[in-house]
Amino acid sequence: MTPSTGYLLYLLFAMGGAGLYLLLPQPGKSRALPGVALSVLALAGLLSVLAVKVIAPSDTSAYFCLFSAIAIFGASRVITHRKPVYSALYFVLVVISVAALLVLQRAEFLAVALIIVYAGAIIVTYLFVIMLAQQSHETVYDTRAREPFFAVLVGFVLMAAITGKAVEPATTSEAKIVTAQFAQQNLAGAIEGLPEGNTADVAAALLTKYIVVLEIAGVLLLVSMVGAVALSRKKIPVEGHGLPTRPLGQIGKEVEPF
């Protein structure tokens, strides 16, 4: 990316973020019409400056400026909702999206993983502990975003320093290793006639070169689930320490009321 490229993006960066800011929930008068307007304007100009300057044409460019969109607005009502099960409802989508992104850059086991492991676990915990928890009326930390000046600052700084990176042009060494670094990959894949995808690679990894690292894990893992098993048992102590010498019914029968 050319240094021109890089300022328009800081330029789309703080309009996002001033949007961000005034979609956060705040007390008092609602300033989601600005905010809306603002994040949609920063979403279609960095979609298009990724689509026409970063990506080459290709067939996959329609699909990652959709899914970006789609994981870009999912994160931002994560963050904005007022009630927390939208929320994490709103993290699933982020999820998928961001999957269908790894899946368009041939990462398809961590397309998988990510889908296994935050959709299908994680998110279902946070939703128990939100529904479980869950207050009758909307709480102070709902309704008002703590600190949102600052989170947005920092959110641009990071952004900011990324794109910083992104634009600075790479020197010849650097220029030479990576290619010469590319053409290894694609001859190696050549002449191994491996599919297309990192599945078979990381398969192959796993079950030659780490294949003692991923017996320790599934032992440990093992252990910490019979260990939280028998953490979890109760030990219901029986009233005067014996059998009742009676049947049920008519111990019932006797009890003195109260």
Partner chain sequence: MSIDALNTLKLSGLVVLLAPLLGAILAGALGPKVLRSRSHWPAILGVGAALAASINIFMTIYGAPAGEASARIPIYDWILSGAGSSFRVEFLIDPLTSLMLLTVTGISLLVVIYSRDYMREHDKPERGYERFFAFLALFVFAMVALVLGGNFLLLYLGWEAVGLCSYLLIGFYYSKPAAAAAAKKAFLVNRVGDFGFGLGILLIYLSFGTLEYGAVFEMVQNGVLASGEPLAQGRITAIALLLLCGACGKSAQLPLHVWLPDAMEGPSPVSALIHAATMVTAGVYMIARCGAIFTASTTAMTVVAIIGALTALFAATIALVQMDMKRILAYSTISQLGYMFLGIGVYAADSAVFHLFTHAFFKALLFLGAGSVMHAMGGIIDVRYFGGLRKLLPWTFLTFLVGSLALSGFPGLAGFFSKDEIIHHALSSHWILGGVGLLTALLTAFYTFRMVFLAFFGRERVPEGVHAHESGKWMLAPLLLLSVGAIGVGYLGVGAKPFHEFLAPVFEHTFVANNPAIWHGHASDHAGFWEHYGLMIVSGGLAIFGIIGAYFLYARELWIPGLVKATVPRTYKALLGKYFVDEAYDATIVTPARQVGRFCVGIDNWFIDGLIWFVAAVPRAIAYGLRLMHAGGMQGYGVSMVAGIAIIVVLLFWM
Given for the second form:
Amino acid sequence: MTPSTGYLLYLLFAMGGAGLYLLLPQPGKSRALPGVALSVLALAGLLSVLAVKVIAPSDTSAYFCLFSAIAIFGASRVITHRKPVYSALYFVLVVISVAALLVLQRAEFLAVALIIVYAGAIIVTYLFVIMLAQQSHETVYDTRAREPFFAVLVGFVLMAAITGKAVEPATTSEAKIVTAQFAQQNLAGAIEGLPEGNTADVAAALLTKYIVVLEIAGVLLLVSMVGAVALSRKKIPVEGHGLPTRPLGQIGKEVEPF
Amino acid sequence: MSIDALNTLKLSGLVVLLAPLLGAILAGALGPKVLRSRSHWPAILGVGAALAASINIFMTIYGAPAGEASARIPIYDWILSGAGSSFRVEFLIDPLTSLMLLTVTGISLLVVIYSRDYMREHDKPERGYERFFAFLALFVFAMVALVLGGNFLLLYLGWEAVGLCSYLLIGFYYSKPAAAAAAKKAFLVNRVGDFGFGLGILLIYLSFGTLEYGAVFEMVQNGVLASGEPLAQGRITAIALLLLCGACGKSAQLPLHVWLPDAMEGPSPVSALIHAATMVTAGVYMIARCGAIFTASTTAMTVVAIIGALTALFAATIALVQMDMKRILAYSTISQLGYMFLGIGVYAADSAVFHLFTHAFFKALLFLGAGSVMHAMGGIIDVRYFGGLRKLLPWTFLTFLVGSLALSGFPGLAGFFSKDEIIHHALSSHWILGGVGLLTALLTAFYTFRMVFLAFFGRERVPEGVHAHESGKWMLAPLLLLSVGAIGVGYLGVGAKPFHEFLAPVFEHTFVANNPAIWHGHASDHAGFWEHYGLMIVSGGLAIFGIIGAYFLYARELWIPGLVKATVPRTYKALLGKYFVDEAYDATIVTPARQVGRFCVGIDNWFIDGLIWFVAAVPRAIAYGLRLMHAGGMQGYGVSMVAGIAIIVVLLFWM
Amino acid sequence: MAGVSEYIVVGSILFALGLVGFFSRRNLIVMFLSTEVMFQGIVVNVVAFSGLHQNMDGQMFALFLLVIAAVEAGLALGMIVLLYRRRGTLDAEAWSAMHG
Amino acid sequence: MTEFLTSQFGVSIILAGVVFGILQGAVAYCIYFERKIAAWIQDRCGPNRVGPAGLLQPLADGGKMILKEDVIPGHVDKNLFVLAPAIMFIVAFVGFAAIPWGGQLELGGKLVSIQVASPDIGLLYILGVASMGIYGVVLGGWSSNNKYSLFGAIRATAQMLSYEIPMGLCILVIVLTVGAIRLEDIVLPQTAYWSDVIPKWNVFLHPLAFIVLFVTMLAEANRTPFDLAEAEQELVGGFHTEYSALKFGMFFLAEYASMITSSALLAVLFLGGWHLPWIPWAQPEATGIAAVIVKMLVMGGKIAGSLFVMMWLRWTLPRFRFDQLMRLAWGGLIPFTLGLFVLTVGLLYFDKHQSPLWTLGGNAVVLVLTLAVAGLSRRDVTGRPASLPSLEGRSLTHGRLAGDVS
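Having gone through the form predicted on its own, I am curious about the other one (the form predicted together with its partner chain); can you provide its structure?
Every component of the complex follows; first up is the chain already shown.
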């Protein structure tokens, strides 16, 4: 990668950051159009830079670009959408595309586990809570981001620093060796060598090298279960601050569970 | 003593000590949830086991060959502080210990059994039922520890534990202000005595380098200090007087007697326990145990005798005019304890312990009887509201009468023999001491039967709405058993005097060796009739005279007391006001102390707190400036944190 | 064929987007969703490393990340429900009670 | 071209098209048979006007659905309102991809699987797809902006999340027994025989797991007696109250499609899939085209049997109350299947997991234990607020059975 590519990348990150900043929910008139334009441009530029300059062409690189684009798009919608329900649904999109990326890496078991656990359980409970907690009307705190400028600045500086380093050609001799090794162990070759059937590998690793961690994970889940039960059994008094916590007009539209 | 016997003693000693503790723990831990109205069982079983073990100890000691009836039994090393000074948990078991154990556990068992019904209202346990029994058993444990302990440290431990338990039990009805105040008073007054006692023990340790009884007494009798220097008379007198100070506190002698009458606020079984078996006897026991120290100082013995005599007379006069049944009994206890001190003071420790022994029976009987009356009368204890109860409460009356006769020194009952001995020794020591003893005996008979006649004879003066009823079997059984004791135990001290013979090894090198008038043993065999029986006739006559006087004044000619009251109103008031000792203490000690306290509070509030406030104000002022940086939003902190990470990453990768 | 660098690029972009969301959104639920997005970025990274080193370590990490996410979701959602029942709002600012 | 068609990829594509088409029709006729069976159980005639014996009724219904006006109410969240039935429909049909329909076919000298895709993680794939089915219900209910719909959606969410656990555990029991999660590998061991007579179908090893899996599948598909999400009497139709025309039709078709998927999975896991004992065509060795057709028919027969039991149950059993439903899952099925799971692990350790004597005995023990524990600890799972008035004496007025309607 030439230095000019690096600067191009930074430019794209700057564009993306600006677009995201414009898209984050803020009061005042809508700035969606320039935001969308900037973001889409930045994403397309990034993907084309990656596709042209970085990725070794193979039959799966197209899939990689596609699912990366979907994941990044979904993630930016998660954080910019004004309705939490949509945020959650876009997150499902992120999960599915990440699962697809994992399948590209021959981590099928993990991919399916990701879908079952995240999409099948976690996000459903998020949705459940969103449904219980608020109806479709927009709230103040969803339409007003908090310190969006600094957040975007910090986030994108960090992102640019890491990704810039990741795609940068090594300069020092040591780094060059490492990079050369990485290049040698091109994933294409590496993955062909993997045996068919990822589940058995996962099981083998899980039950031998990582058995203690597996036990700890089990205990962690148990603790979380106990904690959740304890939390949900607690009687919480509504703190009186003079106002009814929900406007009167909403009462008919709200339901208690069961 | 054989190894078997030592093992028996060790095991039994442990049972005596730990069974009541276990009972207390069980009653306290399981009482509220599990046992509930059965909470008395752990205490009864614990104290019962202790009694059984005490009997075993007694039998072992009794059966031991002559001259070997004493055993030091180490249990384990308690405090090891290098430099040769270590303290052991050890038992000293000799005839005195075994007798005291028998008295303590026996009386306590009866009291605990008695409490089973007493602490119930219509067969429903009172609030704090399990607490009561837990404390009772703990009290027994503390007293047993005091008696069994083989060194001054254990003695002190038991001493303090007894004080604590008395505090807890006197304040049993802690929601009643009078009870709470009485508990506090008992504790504080005891604290005064214990302070002296503690100083005494420290002085013993400083002087002799050990707290173990045997070693200390041996050094005292050899007249040397631990350093080898000769023991100065002043030092041993100081030790004895300091120990006496503690004894005065525990045994309610002048001038620290004020807590005992107030302690009547506790439930009656507690009073019985405190007065008969456990707490107040601790002082007498201690002085008897430390005979070597006391007999080494004539001054101390004189002080003991004078305090005893004064207390006996002083308390008896107050008891003359009191109206509260339990208070009369309380003052009589003080008076009888005075007798015991007097006995010790005239080198008749065995007689004093004998009196302690007999007194335990009839005083427990009287208090339990009073409790029975009180229970029957629904809590009323003022004798002016009684009268004619002998028909309503026949069993209580009979047992109470036995106790009263014993207390008065009616010939043939327990109190007669023991008191008589003390008066005899007092007379042979100094005629004033003996005279005081005789006068007190007369007064004792008089005020005791004043109470009996007011309560049980004459017209019924029971207030409206009170339905007096005889108590249940759990309460009557101990009363009957104690009556038998009150009649019978006196005969242990006549004729061949088995009691004194049994105790003799303990005192033979201390009190007996110094007693100017050996009355028992070989000396008395050759005395003439009047020498032998004259005093008995005199004191018995005085008792009967007192009883008859009380009969005429309080059962017949009820106007005479009123006349006396009107004739000498100031004396009457002084008696009624208990010589205004409490008021004097209040004016001389309590109020000045309170003033000092106020002054200290002022210093604390204004000066020290002000300083602290000032120290706190400086960082607060600084924080006031700093807190503007904390906006309070977690996300803001997060942004700054990640900004830091981003800066580090940028510096690391690109610089 | 995409190499490990590309996965790192995608992963770090996801991570940074989650970060931005976590810092800038005020809705508690969206904040937690953002943390999940960060998790996804990490999962992409560690699985890519797993492929690079041809061992299962990265996938194991991802699996345990999954466990952590599940645990976190369980507890966080429980707490969010509690908070919502108490204040009637999902605004994170409603809970800045330690505000100086 | 021929080469393409005879490769696995070609077969998969053809199969995808064929299965999708057949299933569409099958689903439509499922509805027809449902009505016929209902009529038969209730001693009525059922649909008999359109075509001979009413056989064209599904076509008429379909036409009606397509031609009706597609109403989108004004108060709904339009995007999600449209998305929900689509998700439901897609998810219901995608699951078929991993089902092995007919073993292997010898084509041009090579063996190809009669299966759209045979991923290593086939069973997990089906589970994952099934778990996505919740979104259709949830989004449909929520986006309708209607109290009853939301009720239905919330109920459905809780119900499906709860019943996924015993379902997964049952499947794990089979996975442990067979030692594979590729569906074909699960079928193959079942084609062997015990003492050359009894086929090694898993149902003979774990009959109780089979029943539990069937029950949880009823719940996952929102079928009676678990159709709380769309209980007509309580919720006006539940999450699809606001739907009409083709969108409603999609929900409807999706329900039957998921029933068929469940039945197929059940057949594969427990009933030997396409295997039929003693029939030479339905053995794994037979790879001719005729054999494949027989195998597919066998598979279809098993699915039809399972479907028939589902319909039979629908017209026989009343609906659960919600707390009963939850109690059944959390207090009954989950402990029980956990017990089965532990049992299987234990038998696996002693290598007795494929011996019917041990598994059946273990099943009985686990059942007795669970019943004993459940009997000893009777307690409402969701609980009924104490502030509500007592229900005593009122249950009779609500005694009408769910099946009485229509």
